[in-house]
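Let's start with one chain on its own, the form predicted on its own, as structure tokens.
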Amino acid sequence: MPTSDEFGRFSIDLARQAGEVLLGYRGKLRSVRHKSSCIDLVTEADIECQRFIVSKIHKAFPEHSILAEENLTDEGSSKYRWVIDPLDGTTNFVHGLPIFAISIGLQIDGITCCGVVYNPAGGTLYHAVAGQGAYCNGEPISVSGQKNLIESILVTGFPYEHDEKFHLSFELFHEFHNRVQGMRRFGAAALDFCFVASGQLDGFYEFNLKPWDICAGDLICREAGGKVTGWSGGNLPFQGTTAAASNGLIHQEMLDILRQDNYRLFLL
């Protein structure tokens, strides 16, 4: 079985070849389909994307197991999983905006092992291997020194469902943005915990995500010397119902606020 630098090397030409097949559909989309709401979208750049990136992993690593964005859950026994989103920011990508990537871990018993993100528009390929940093096109990256979070910029995202806590995140991305220098938000989560690894933000925090949409991201965010947990401090959830990440200075006053009473229904 490969090693971790092998695995890591094969992410990253994956991803490289994933991305001129989402690059082939710019502009060309023929359809646009609605999932969960009107707001939530798949294209065929999705599916045929995902759709690559899949085959190419049966091809080298039949046995084994992949979990993927669209409509793809192919567990099995195996201890080797891959965790993908072949397009993270479809919405951007469908308007002609170039924040959009290519996210995918591979963990081994539950444990992140390698990661990629990749920005084919931009040109720009997140990655990071357990133990060994993070890299931005091949070049070693670490968050910020940023200590107070009244000069922190942060980065956040929205969910689809207009439920309670939709109404409910933009009191809290109102109190943020009262104590903080900026606040951004781009609609792609993987890319947000880049930005953070790479010290370009201080700060991340978002509720309803995914596994594919968190997991290549935490571990560049870690292994750039940033903290990520869940909104309670404990460990980020697999399945991405909170997520915090950081430089890991901010991490506490953060917390702070998105432990507070009055938005303890992101916690249940």
Ligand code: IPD
Contents of the next structure:
Amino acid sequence: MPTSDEFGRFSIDLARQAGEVLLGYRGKLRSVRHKSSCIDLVTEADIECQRFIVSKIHKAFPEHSILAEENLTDEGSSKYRWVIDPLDGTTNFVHGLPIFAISIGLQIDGITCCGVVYNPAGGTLYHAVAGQGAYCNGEPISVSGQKNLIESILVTGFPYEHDEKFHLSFELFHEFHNRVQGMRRFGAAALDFCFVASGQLDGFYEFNLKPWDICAGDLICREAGGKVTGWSGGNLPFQGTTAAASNGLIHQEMLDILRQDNYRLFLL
Ligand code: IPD
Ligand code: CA
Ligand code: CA
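Same protein, different condition: the form predicted on its own was shown, now please give the form predicted in complex with the ligand.
Below is the whole assembly, all chains and molecules, this chain first.
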């Protein structure tokens, strides 16, 4: 079997090729369908990009498991599992905004060994191999040195389901907004992790994410010196139910807010 380094190089090549697939659909989408609701979109770009990535993995590693967003749970019994979002930021993509990415992570026995997040519109490719640091376009990156939440800039996102948690999340947003220098909502969770990894943002929190939103970004952020946990402060849940990522220095201040009793609904 290849080493983590070799898997890393394979993932980078794959993400770059998949980027060409997405760019081929930019401004040329013929079909946009709804999934769980009218704001949860899927396009031919999501589907074709996933088909492309999955076919390349199947060809190179036929025995590996794959978990990918567009209805693919090919768990098998392999200890290798690829976790893929073929297009993170679909709504941005549909509207012509350049903030979207391909996210590819590889886990061995449930531990992420390499991850790539590639924004082909911006020409930025983030990658990490466990234990070897994080990189943007081949250059090492690291999280910010910001020590105080009040001087920090944070990003968050909101899920497609408009349930009780969704409504409560605006109170949480309001509270953070009062406690930081600025809040942002870009609409591509995989990139949000990478913006923290590269020190452009100091922290990120979100709930109801999915494994493919977090797998690669989590590793990239940690390898850049950041801290990634669930909102209770324990390990990041694989399912992404709650996620908090930061430069490490403001993590406790973030958790102190996220763990407040009035937000316990998120931890249930
Ligand atoms: C979405 C984006 C968004 C986040 C949503 C995700 P998709 O992924 O990452 O930033 O707020 O929760 O579902 O649907 O564009 O792949
Ligand atoms: Ca996603
Ligand atoms: Ca997606």
